[in-house]
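Quick heads-up: it's one chain on its own, the form predicted alone, in structure tokens.
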Amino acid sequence: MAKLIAGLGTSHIPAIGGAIHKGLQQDPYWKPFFDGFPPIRQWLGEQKPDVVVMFYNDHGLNFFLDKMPTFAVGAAPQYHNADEGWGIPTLSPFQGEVGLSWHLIDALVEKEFDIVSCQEMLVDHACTLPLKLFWPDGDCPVTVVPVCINTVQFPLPKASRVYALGKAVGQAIQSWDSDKRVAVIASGGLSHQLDGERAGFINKAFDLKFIDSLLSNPEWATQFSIHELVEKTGTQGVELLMWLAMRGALSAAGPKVSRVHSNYHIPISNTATAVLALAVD
């Protein structure tokens, strides 16, 4: 059976891609963010995952307000990047892991999650940037299964529902008939609001408590309704749902995880940025 080895989380601001393209990683504005990644890259080089399952949110590329699935799973052999103009101009297509995609889809439908299955899927910065941040050199060395969670168009899925989705994904990974090593990635957040009266809102205290809860009390954030999470983290801060899904997946592998490395920095483009790596004990 496949082995679930790690959970990773990172922010995915489009301007990060522009900084990578322009070589600004050591610029004073960007350095505190990029300095969070080398210890995790070294650890990933030792762990050598073969596949990643990417929890992310689409920004109007595949799904728009007229057609917005709550949960969608990619089942394509390749995923092409469609950049919005802020980030990395060109990237090679990412290779899919079709066998795991269909295994996840079958398992999630069996557990009564209504999944949109996407045999063709473009991916935006929310999917491409984490891969480039964790594996910056050359083509991406892992295959990918994108799992898209709606954080754009209300009604949004409850935090407890997303945690349950992650747990079901983790259970499906462990039952996949393969000897491959799998990591799960959460892409998004943390607290930020890009529009309205609270534009620029950041809640450092909540962010740090949330990050700590992922180790000690992973279901802590599920006590809050979606509207409460918007109040506490901002309209775009609900992307922390991806982090909950990631942690839910790890819970399927056992009760304990350990922190490999984490970093928190504010602000980058009016966003509280974070990176986290968790190992399955």
Ligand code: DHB
Given for the second form:
Amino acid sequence: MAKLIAGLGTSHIPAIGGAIHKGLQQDPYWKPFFDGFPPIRQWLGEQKPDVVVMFYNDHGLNFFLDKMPTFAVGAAPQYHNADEGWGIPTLSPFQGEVGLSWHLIDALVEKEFDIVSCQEMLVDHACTLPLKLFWPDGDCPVTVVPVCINTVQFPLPKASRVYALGKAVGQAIQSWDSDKRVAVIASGGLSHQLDGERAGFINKAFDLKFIDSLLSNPEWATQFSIHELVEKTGTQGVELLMWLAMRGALSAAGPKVSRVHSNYHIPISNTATAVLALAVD
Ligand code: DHB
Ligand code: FE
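With the form predicted alone done, generate the form predicted in complex with this ligand in the same format.
Okay, now the whole complex, with that chain kicking things off.
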């Protein structure tokens, strides 16, 4: 059976793509963010995952307000970047892992998650940037199954449901008939609000507590309603749901995880940024 080996989390912001494109990793503005990645890249180089399941939120690119699935799973052979245009200007398509996609879709529907299956799926910065941040050199060495969670149009799925989805994904990964090594990635947040009266809102105390909870008490954040999460983390801070899904997947693999490395830096653009790598013990 496949082996679930790691959980990764990172913020996504289109400007990160611009910084990668311009080679600004050592620039004083960007360095505290990019410095979080080398220890994790080195560890991934030893762990050698073959496949990643990416929990991310589309931003109105593949799904718009007219058709907005709560949960959608990619089952495409390739995923093309079609972001707004101010990130990485040219990006080769990422390779899918169609066998795992359909295994996840079967397992999730069996567990009563009525997800949308997508044999075609354009992806934006939320799906592409984590792959460029964790594997910056050359062709991406992992295949991808994107799992998209709605954070754009209300009603959003509540935290406990997202955690349960993650758990079901983790169980399905481990029942996939394959000898591949799988990592799960969360792409989003942490606290941020891009518009309205509270534009620029960041909540460092909550973010740090949330990151700690992922180690010691992974269901801590499921006590909060979506409106409470918006209040505490900003309208776009609800992207932290991705991190809960990632952690839910790991809890399907075992009772304990350990922190490989983490970093927190505020702000990049309007966002509190974090990166985290968890190993399944
Ligand atoms: C920013 C943050 C996001 O999560 C996003 O999707 C787009 C932009 C920002 O802080 O600029
Ligand atoms: Fe976002």
